[in-house]
Every structure is written in C-alpha cells, then in structure tokens.
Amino acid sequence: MDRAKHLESIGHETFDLCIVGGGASGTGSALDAALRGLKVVLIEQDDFASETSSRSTKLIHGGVRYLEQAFKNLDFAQLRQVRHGLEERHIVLHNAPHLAHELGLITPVSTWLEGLYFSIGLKLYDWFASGSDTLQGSRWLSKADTLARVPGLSRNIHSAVLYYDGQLDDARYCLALVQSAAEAGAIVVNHAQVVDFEKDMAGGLQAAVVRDTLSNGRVRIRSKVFLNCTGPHADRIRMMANPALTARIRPSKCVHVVLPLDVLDSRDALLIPKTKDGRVVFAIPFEGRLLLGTTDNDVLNSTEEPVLEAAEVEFLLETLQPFVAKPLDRNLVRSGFGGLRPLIAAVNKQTKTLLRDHEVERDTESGLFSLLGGKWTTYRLMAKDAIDAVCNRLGVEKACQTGSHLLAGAEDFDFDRIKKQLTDQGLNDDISQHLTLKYGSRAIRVSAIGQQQPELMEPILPDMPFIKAEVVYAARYEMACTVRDFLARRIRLEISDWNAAMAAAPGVSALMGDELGWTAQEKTAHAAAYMELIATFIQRSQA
C-alpha cells in the first residue's frame, strides 16, 4: 500500500484487467481477479470507499421489505435478491470478524395480530438464511422484555419481534479488501481519475489515461480488459468508452442522521417498518453513535457530493419521534451523512421499488465490461460474477477463491487475545477495544508505532479512543492522503460527530503532514480546507 510506488508501477506494465472504482464492487474485484491469478490495476478517483460505499445504513442483510414484497406481489426477482443476501450475509461475517459482527434488530408492533404478521415473516426470513448461517432466530418478545432490551422506546407499544442481521463497518471493510487485494499482487491506486480512453481502430479500448488528483500528473494504463464499477456514476465511464450508449443507472439519494445512543439506549437497532411514503427506516447503535436512515429520493445531479438538507433532518426525526420516549429536536444532532444509491434503470418506476440486484454488462463496440447495481451484502457475489465474464473473455479458467479467503486483519484474529496484549502496553480498555476492532490482529502493528515513539500513543482527542499513531500508520500503510480520507474513512470520526472531526483536524494535518512531507504552510491550509467542508455539512442540515 505505498502509493507512490504502485503509481509508478502502472505506466510500465499491461495488464490483465484495469478496474475503475475503489468501492466495494471495485475492491472485491480487484481480490477476486488476483487471487485467481490476473495481472491487476485498481484505479479510484478519490478514496477508496470514499462515496457509495462508506455511507451506508452499516448492514449485511437478505432485505427484510424485499421479503415482504416478494411475497405480496410473488416477485420471484426479490425473492432471488433476499436469497442472494442471505447466502452471502454468513461469508461476509466470517471473512472480517473484526470488522462485522452480529446485530438485533427489534421491530416494534401496536397489535397482536400486527406481532403475529411480522413473526411469520420474520421466521421466513431466518429459514431462507444458509445453511452455514450462524445468526440467532428471531422471536417475538412481550412488551416488557422489549422495553429492557430498549429502554428509550415509547410505552405506547403492545410488543415487538427481534431478528438478527449482520452490521458492518463499511469504509474499513472496503479497505480491508483492497489491503487483500493488493497483497494479492494487485496495483491499487487512490485519488487517480480516469479521464479518457484511448481505442484502437474499431473502437475497442486500448488504455486508460488517468490523472494523479494530487499531483495531477497523468500516466497511462494498457490493459486487456477494463472493468467499471464506479457504482452511480457508471454511466460516466460507459460513455466515456461509447457516447453512443444509454443510461443504465438511476442514482437515489439516501441520508442519514446521527443522534446520541442514549435516544435508544440499547445495543438492539430498531426497525420502523412504515413511513408515511412506504419506506422503512433504521435507528442503529454505530460507533458509539445512534443512526438514523434512510431517504430513498431520486437525484437530479450526481456529480455534486449528496449532504444532508435540513428537510431530510425534519423527516427522519418525525419519522422515530412515535417510536422513543426522549423528544427529539434538530440540537440532538450529532452529523449526518449522504449517499447515493446505484439503482438500474426501470421505465415508470420509483426509486424505492427498484431493485438492487446486479448485473455485468459488456459493450460489443469498446470491449468494456460495467458492474452495475447491487449493495454491500452482495459485494462478493458481484464481483464473482463480473470476473467470471472477465476470465471467460480472457479464456482463464479458473475458480473464484474468495469465499473462505480472511481479509486484512482477519488473520489469527482473537479479540480477547489481542485486546489484552494492547492493555498490556498501557492502552486504556476503550483504546484498545477500539484498534482491535478496526484493525484486528494488525492493532499491534499500530501500537508498535507508539512504542517507537510514546508520544503517539496519546489520544488526538480527549475522552475519545483515537491515538495519534493511528494518523502515522494510515498514511504510511493505509494509502491515507488527505485528513478527510483519515478522519473520515480510516476512523470514522466525521460520521460520528462533525464538531469533533473539525478539533481534531488541525493535529491530524499536522502528524500527517509529516509523513507525508508537506509544508507548515501546507498543513494549515488542509486543516482549513476540511474545517470548512464540515461546517458547510452543518450549515446546510440546518438551514
């Protein structure tokens, strides 16, 4: 993962394969493809998980309001996509234990015969689970079991039913597989932009001309293949291969607040399963943090970044207000995030109907392969089924791997074990439960640093679990390159509270600056730069 060489590395090779998009769809392509032996490049515009990818609802799932539809409109289509998830749910959970980990979920009913519905539907959905599924069943619970688990809830319910479901850390999962990737033998590369094709006589691509968003420097990328997944803004690089093609996707924006965990006060999620426009919603305990989501609305620019508007604030809060007891007001907000949906394209239909299956197209004309749709329980079996179409045109054979492969951080992994030997080193119980979770058995590699340097082993704030040698280790080993792609991706700070992503800016830039050799002039002006991003997020979810 040092950046530096793996770009230099790019304009002197040909490769099997050429990926555009550091999602993860990108990402566990890129694996899947190294491990099965292909000459590798992955190039992402900005960070890796930087859209898409890092800003969703955190959950590995089969889709409980697939199910449900599936059956009232006997949509086998849903049924395959809650199938799909399911199978995958167990493979996801095992390849990161670090990094994903069991979650209840308490769905709230009013009447008996309500509890009655949803504990049929729900007892459906663990039977269509695998086989090697480990997960709990669900059951229904009696109102005052629910209010212990929950203590926030309203009183007004009569019970609720719990199901579990998988809970991830998206941007640090999506990282892991690309660290996978490139130990692997892939050439992974962030904030590199593709910004043109170039094409041989028949209009078939030839290399990828990609400009270095840092330096912008430009190198050229030959490869055989080239792959897309560039997740809602697929149709960008489709048509940059062929202007002569159609729009296939159709981005929906999706929001999500972030409220203080004792509105719930619970390590249960809550799911709401009626809006008054058909959707549902999640309130999920994250990082120490409750999140609330999501929106589901059609997007007219994608191109700008999707940020929380005031209105989403009032929905989402009027939306949970029935369901807790705490009144709930625009103060309790701690940050909030947007996200865009990578939807395909239907005729006539709204985005909340659309489905999030996937599918691997290949353009006759330019030779480029796209992976369009699909959601982050589903990564794996996308990207399988995108290599497989690759290998074929490139007539090797030989099996996807990445079903029982650990990821980053996965090896030997013991929480308990690893926990100890960092409070051993004298890291407080939180400290330490906070690096084994995000870097598994790779946290003593993290604290090595401090130990090099004890000065580095203090906090970046107070009160919170982040040490600064953790800022050191991201940018040398992580490909970090920004305080965003640090605060945002490697910690998830800035999703968890913006006031104290912006205090802990300056110090970040700092440490980071010094690994990466930039100027005190340098260091002021990207801690200025990201303070001002973030207070423009706050100013625009209250306006």
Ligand SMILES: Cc1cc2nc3c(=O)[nH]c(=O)nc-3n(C[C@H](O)[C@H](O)[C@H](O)COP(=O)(O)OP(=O)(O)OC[C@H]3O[C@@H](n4cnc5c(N)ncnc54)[C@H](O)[C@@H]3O)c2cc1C
The other form holds:
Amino acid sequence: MDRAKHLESIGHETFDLCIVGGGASGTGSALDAALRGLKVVLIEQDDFASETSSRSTKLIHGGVRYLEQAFKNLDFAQLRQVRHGLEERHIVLHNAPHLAHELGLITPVSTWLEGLYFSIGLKLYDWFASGSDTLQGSRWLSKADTLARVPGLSRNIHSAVLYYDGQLDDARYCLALVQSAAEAGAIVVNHAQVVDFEKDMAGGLQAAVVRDTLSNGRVRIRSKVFLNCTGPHADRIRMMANPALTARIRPSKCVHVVLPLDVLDSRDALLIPKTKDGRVVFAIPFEGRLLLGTTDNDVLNSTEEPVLEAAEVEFLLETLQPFVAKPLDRNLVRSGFGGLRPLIAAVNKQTKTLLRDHEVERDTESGLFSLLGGKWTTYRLMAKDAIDAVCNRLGVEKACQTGSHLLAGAEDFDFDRIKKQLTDQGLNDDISQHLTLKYGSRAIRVSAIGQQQPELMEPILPDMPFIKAEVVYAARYEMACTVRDFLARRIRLEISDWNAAMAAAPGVSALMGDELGWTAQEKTAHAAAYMELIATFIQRSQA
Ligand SMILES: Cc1cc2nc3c(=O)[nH]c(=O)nc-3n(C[C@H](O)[C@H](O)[C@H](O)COP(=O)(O)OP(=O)(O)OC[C@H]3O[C@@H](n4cnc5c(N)ncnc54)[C@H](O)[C@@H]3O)c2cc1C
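Provide the structure of the form predicted in complex with the named molecule, given the form predicted on its own shown above.
And the full complex, kicking off with our chain again.
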C-alpha cells in the first residue's frame, strides 16, 4: 500500500465507485466492490479505522441483550438481527483467525432463579447460533468454578453463567480489510478528506474534491457512483451532496476506561447485565489489559474527538466495584478512549433503546448512496447490501464474494508454525506471539526486515513485545503516516497504556521519519505533538 502511488493514480481515472470513509463500513465495501471487479477508490480523512472502528468494545456478537428484548417485545425484526449477527460472527472469525477469536463471557448471578433465567436465555442464544457455528455452548457454573475462572470476582455471588462470543482487534481487522481491498485492485488513500462535490446542472454528483491533509494539495476524483461510509459523520457528507436532506444520524458518545488485567485476573470477560441506568457494561481482556465500558450519551458536537472524562471514569469504576474484590480507584486507570456510535435516528426514543441496524439510502437528486448505522459484527453484510445496490445502479451482475474471502494475513495461517518460525529466528516467546497474532502469516515479512537490519529486531520499549521492525513495516507496507497511526492503530499501545505510548513516541518518530523522509526537527516535532495530545487525554480523565 504505497500512498504516493495510490494518490498519484486517482486524478487520472474515472472510477465506478468512490467510497468516502475508511472505517469498517468503507473498507468492507471497498473489498466487496473490488472483488466484484469494480474500479474502486476509497478516501479516508484521517487513518483507516481512526474513528469508531478502532474504539469499539471489540465484541463480535449477535447480542444476547437484543435476544432478551426480542422475546419480551415479540419483535421478530430484532430476532432476525440477532440471527444475522450470529451468522456474521462465524464469518468474521473464519476470515481472519489471527485477528478474531472466541471469548468467554461470564455473568455472576445472585440467586438460583436468576441463574435459571439467564441459562434458558443463553441456551436459546446457542440454538440461534447453531449451524456452521463453531463456538462453545453456554454453561451454568458453580460458585467455585466461577471463582476458579475469574479469581478477581467478588465472593458475594451465588453462581454464574458462561457463554461465548467473538472478539477482534478492531483497528487491525480494518487494516486487513483495506489491505485485502488494495490487493484486489482498489485504490486506497488515508489522510485525504472529501471537502466538496462537483455536480451537474441537475445536482447529480460528478466528482469529489479531496484535500490531502498531509501536503494540503487538492485532487478531483471522478466517479460514476459515490458511497458515503462516514459512520457518525454521515449527515455531513449527505448534506454536502444535497443540502435539502435532513439529519438521519444521532451520534452517541460511548467511552471505555482501561485498567490492569489483574482486576479480574482472567482470560474470560465479565458482563454486567444491568447498570443503574439500565444498560449492559463489559469488562473485557484485551492486549494484557481490561477494557471497561461503555457509557452511552447523546452528543451535540460530533466534530471533537470523544475523549474520556473524569466523571465517566467515576461512573464506570462505580459500576464495576460491586462485582470485583479489589478496591477500585482512579489511580488504576492506564488509558481510555471514546467513540461515537453511528445510530440511525428514531423519534422519541432513548439512545440505548435504538437498534444497531443498518440501512442503505440513495438520494435521488444527487445520486449519493449512504451506508448508515450498523455494527462491527455485521460490517460484511452491510457492505454486501451497499454494493448490491451500487451494482444494481451500474448494471453490473456480479455476486458478493466476501463470505469466504480470507483477509490479508489469514492465508496459510497456522499459529504454531508461524510462531515457531519466529522463535527459530531468535525472537522471544512474547514477541513471536505478538507478531503472529497481529500480522498472521505476514509476520515473517516483519521479521525479514529485522533479519536485514538486526538492530530492528530490538524491542521498542523494554518488557514489551513490540519491535522496531514493525515501525518500518507499518510505514512501508501499511500506510502508517503519523506516530499516532502506528501507536494507536498498528500496535494498539495507545489504548493499553498512555504513559508507555508517550515513552515510545520519540523512538517511533525517529524510525518512521527515516522511512518517510522527515527532517530531524520534524521527527522531534511529531513526537512532541503526540506526547502533548496524550497528556491532554490524561488530564481530561483526571480533571
Ligand atoms: C464505544 C463503542 C463500542 C462499540 N462496540 C461494538 C462491539 O463490541 N461490537 C460491534 O459489533 N460493534 C460495536 N460498535 C459499533 C461499531 O464500532 C461501529 O458500528 C462501526 O465501527 C462503524 O464503522 P463505520 O465505518 O460506519 O464508521 P467509522 O469507523 O467512524 O468510520 C467512518 C470514517 O469516515 C471518515 N470520514 C468522515 N468524514 C470524512 C470525509 N469528509 N472524508 C473522508 N473520510 C471521512 C472518518 O475519519 C472515519 O474513519 C461500537 C461502537 C462504539 C462507539
């Protein structure tokens, strides 16, 4: 993925499809369209997955909670969504097994009756998932079994129920999608923003005006069809295409706080079924930490990055405290992040009761297609619906192929074999495991860089599994253009440890600068700007 080459080619061509937005929806659509033979370009204003798609809870699920609501309300549409989610769960896990895996979720119960109620519900969930599904079935655990699996839990429980869903590294999954799309022929450019559209006399879209946010240069992209995949920002693009349109998206701010893993001391996750404001909260192991979230609040200003605030830390710690033995306080906070849920607006309803469904809209005046709403779990189905509609418009009759298309890094993936190849090259166990799980079968390409320059085999920070060759690989082959692209999306250090991310920034900037041709001053300035940003996150979470 050579950004300069991709950028160079976009001004000279007329595309079948121009996709705006490089999150799960946009990259999933780019892959689907490219595999059907369309000439496609994808434009992302920041980094791939820089917004909602790197800030999710990272669960691939049908939604046990939605199943309960579907039965309570006899809502068959909701039941269908659970079913779709469970079908897609299987595909997400199968198509990139290095980035998505099974995760056990435990819900403690306080009475026998409560245990029975949840067990019946979860058996139904298992039943809905049956077919090609390969995840383990649910179980009712005794108190002793529960505490053996999750030693950090409060002793004040009757028993617990256990069920399985999927978990993914959301940002790297999105990167695997965009890499796969590029390998199937799509042109993809990050750090490029659609700032305007050119229209014909009748208001139909003809070209997008794109600003390269790194160089400030501008380029026009001519395309037969434009697809808006900008998630929570979809209304801005809709109204840029046709100012007469009314808002459809109701962004909701959701945050996670990141704690040490020993709070639960488990490989399983904890599901808190009902908070004091009636929602579900998860505490999930990820990257050696515990992600705790989320909150859920309507936002008025969706242009600002949604950062973790002190009151949100307080709320989440208070919610978790009754379930764990360890006393929780804000000194445990290692990091945190917020995202905007791209909910489709419904009149007179609370945000948390709106469904996470999706819709493909076509504006008849401008011709703009918009892929609205949805969730990570169903990104492929959403993309399929959008590209079916685009193909229909273009008169192309090609079926969707993404159902069984292995993503970048999933080709010939065999965890034990690849990890052994890396340990045979002298990398320690933690580093070999990290590289295998993040790059899949391409981990060998990362270590090959280190083989040529042995100093790049060294860790970026002591006692952490990230090596310097990853910075070079990310800049050369994964279109990482900034220190944050690398630390937040390529290796995820920013979401697991703010202080470690700050400590890594100067070294990362120096290596990245060598690859991207930065001067010594630029290297220092990029590292300093990143450290300043993280310092403000720390301050906001404590203020
Ligand atoms: C806190 C939270 C937790 C969640 N947890 C889960 C979960 O556990 N499981 C699950 O299935 N789903 C979950 N979701 C939902 C899921 O993350 C989202 O539905 C999904 O990531 C949305 O992807 P998207 O591509 O539509 O939007 P985004 O990821 O936001 O992508 C839109 C992209 O468009 C770009 N863009 C905007 N304007 C322009 C422009 N003018 N030019 C170019 N690019 C532009 C943005 O930079 C952005 O990268 C969660 C959501 C949140 C907020």
